[in-house]
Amino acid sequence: MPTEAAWWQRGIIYQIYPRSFQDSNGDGIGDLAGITARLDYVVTLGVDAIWISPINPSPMADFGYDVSDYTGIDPIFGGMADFDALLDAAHQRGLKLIMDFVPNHTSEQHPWFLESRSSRDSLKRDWYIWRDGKDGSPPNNWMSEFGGSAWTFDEASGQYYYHAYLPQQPDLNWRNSDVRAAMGNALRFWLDKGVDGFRLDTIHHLFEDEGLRDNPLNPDFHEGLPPREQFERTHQTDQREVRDVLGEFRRICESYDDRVLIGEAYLPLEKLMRYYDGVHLPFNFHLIGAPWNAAHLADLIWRYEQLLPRNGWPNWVLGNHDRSRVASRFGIKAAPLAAMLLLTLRGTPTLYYGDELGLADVNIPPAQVQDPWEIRVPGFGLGRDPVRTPMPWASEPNGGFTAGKPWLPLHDNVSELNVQTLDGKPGSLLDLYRDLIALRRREPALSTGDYGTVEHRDDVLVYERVHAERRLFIALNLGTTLIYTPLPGPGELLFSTVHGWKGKIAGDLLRLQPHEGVIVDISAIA
């Protein structure tokens, strides 16, 4: 570990879904001015950086992940002056700003694709992946992430184009040097403005098998899985050329001071490690789907550490805009414990807006569903609307999010579950997050320290964090019964998710309530 860790190693990232954070003009959709107005709240959390989901111009077929201009701001969110004001306000408050960047595909309305589609002889035809069909069918058996074939037939030119996601999201051809140059210039545009880094969307999809070979059947496919799971993505994702492009991105980023690249890739841990060649932090999503089980979590933590490449920095994610919220997955009683887990593991944690309040998934009436994933693949629990609902700021109608009609409904108990009500309320999850983050900032052992032991004792997950002479003992009772677990020796209780009290622990046995997590200073033990 270097003597001086980078800000993205010491710090905490807070993800903001801009449509749902704060509306400033009454149209029911959150915007950049709204985020700026709420930055002081973000500062009170104690986080170090905000990551903002896509804000580029877009037809919004996939809510900004279908980009039509990589160097602009969609009018829904404001203009470039609003972005500049947000960036300046964030920096004035000591916050870093990370942008979402979507390199795999554009919108079908992007000028590049419109030109590519105009003729087989277009100078930009090769900017995308066009192929002839086979016997009146698509070029191969590849499936879209949104269901159905990953190929769409273009009547005008008589060829198919490839899209890993929606037909409105054609994939770029990253084997084309002009594409690479154009996207590099887009990165430099934002870096020149002063953004502090990028979260790169779906990086494992950047390249496909050049021979377009059919994907093999998935031997684990069974009824009840989405149809897209019937094939493995052997020839569709995670190709060796991906790391070359990510290396180019990283060289661009590192030509500026103190920037970070984060990559989204849903892959097994062994495959994820390859991406450290290109990005500083390949997002580790394995806590999101992990069983709430001490033995499994201990194995996951230790295996992840053992697989990390030399100088690879770990990171952990518990929730995001694509997956069910923490309070829904683990239950609201376990939400404080989940917070302690995330904020005491070695590596950079990423928080998802609203999780600090205990927001759960919101039931969206069928007539109000917005997510194209749910519309195209109904009945498989893939809809993302329930985790993208507006932030509740106060007990007033619409939670103080908007003066208009919110683009998605808020949860039912806004009058009780909102920032204003929870702020300063003894025992609230919001205060627990703030206190935990403050403790993490005070204790290098929790931010940049190493592990001592990592183990499980029945339902209790136990690990030590060590920095210089400082030793902190963390014990998390993931069970539903009272448990006594051994303590290495006398220590000082620094934090409990249940009691909220601090003090000396005289014995060598720790009493843990159901869903209780504790941090104990055992530095004095010889």
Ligand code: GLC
The other form holds:
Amino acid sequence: MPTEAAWWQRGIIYQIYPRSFQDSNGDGIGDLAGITARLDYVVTLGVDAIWISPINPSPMADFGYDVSDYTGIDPIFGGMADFDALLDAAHQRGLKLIMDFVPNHTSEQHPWFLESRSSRDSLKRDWYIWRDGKDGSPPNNWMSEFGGSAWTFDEASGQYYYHAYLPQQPDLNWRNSDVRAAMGNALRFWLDKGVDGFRLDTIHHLFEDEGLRDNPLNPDFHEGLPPREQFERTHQTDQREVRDVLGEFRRICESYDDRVLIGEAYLPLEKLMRYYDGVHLPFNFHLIGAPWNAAHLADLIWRYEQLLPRNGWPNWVLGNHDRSRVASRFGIKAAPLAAMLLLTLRGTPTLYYGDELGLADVNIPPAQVQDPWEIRVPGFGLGRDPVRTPMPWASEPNGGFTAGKPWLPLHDNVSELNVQTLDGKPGSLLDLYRDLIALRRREPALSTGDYGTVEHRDDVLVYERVHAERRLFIALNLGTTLIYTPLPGPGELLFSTVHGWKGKIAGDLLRLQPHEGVIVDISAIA
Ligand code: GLC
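Moving from the form predicted alone, what structure would you give for the form predicted together with the ligand?
Once more the chain from above appears, this time first in line as the rest of the complex follows.
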């Protein structure tokens, strides 16, 4: 642990999905002015930074993850003046602002792709990945993350182009130095404006095997999995050259003060660690995929810590715009415990908007489905609309999110589950989040401290966090029965997810209610 931790090591990141946070103009879609208007709420949470999913101009085939201009703002979200106002308002409140940057692919409507597509002789042909087919079929067996072949045939120029995601998201060719230069300039544009860092989209996809070798069959494939899982992604992701590009990104960022680079890569822990060369925080999504099981979590925490490179700073993500919400994954009863877990683990936590209220996945009627993933691969339950529904602010129609028709329906108990109602309501999840965050801010042991033990005792996950003379004992009962678990000695209860009480614990046995988590100060024990 460096003596002076950076803000992104001490701090907490709050992810905002801009379409769904706050609409300010009645078109049913959230926007930048809406986020600005809600910053005071974000401040009340006690978080340090907001990360905003993409706001660049985009045909919205994948809701902003298909960028057609890297240095602009999509009119749906506002204009550059709205962005400047948001950045300024965030900074005035001591909040950092992290942008989403999508380097792997552009929109098919990006002028670069339009030019690249225009002819085989185009000066930008090599900016994307064009290949001849094989006997009337695509160049190889690579599949798109959204289903179907990863190659789309372009009639006019008679070649296929590669897209790891939608056909509307052609992959850039990162082996081309002009692409690297152009994207570097885009990063500098935002850094010059004063943004505090980037979340880099899908970095493990930046390069593909140059020889375009077929992917091997996935030995674990079975009926019920989406067809795209038939093959491993051996030659399609996680190629060695990624690190060079990330190194360039990092040099650019580090030529400015105090900026952070976060990378999105869904990879096993061993592979994820290699991305520490390039980014400060390769997102650790392993809590998202984890079962709610004390043995599994203890092993995960321990393995992650063991694998971290020297000087590699840990981080944990509880939810995001692509995966089922925590209240649905682990159940609403487990939500307070999950909050305590996220906020007492070593490393930077990322919290997804609405999870602090206990929002669950919302059932979207088929006729209202918006997500291209669900539309292309129906029936696999992979659609992401359920986790992207509008933030409920008050018990009003549409939860105060919009005066118009929301782009996705809100959950159906808005009158009870909204910020205004939960605000200050004793025992509400929102207050629990605020209190836990405040405690984490007061206790360096919780944010930057080391671990003592990490273990599980039946259903109870137990760990210690230590900083200087401070020693905090955390026990989370993931089970559904009352349980007693040993405490290393007498201590002082600082926080419980169940009781409102705090105070001395005289004995050396902790009594934990079902779904109860506690933080006990045991610094006095010799
Ligand atoms: C990332 C984003 C996801 C998007 C995909 C393609 O995984 O989080 O929302 O669809 O990249 O850009």
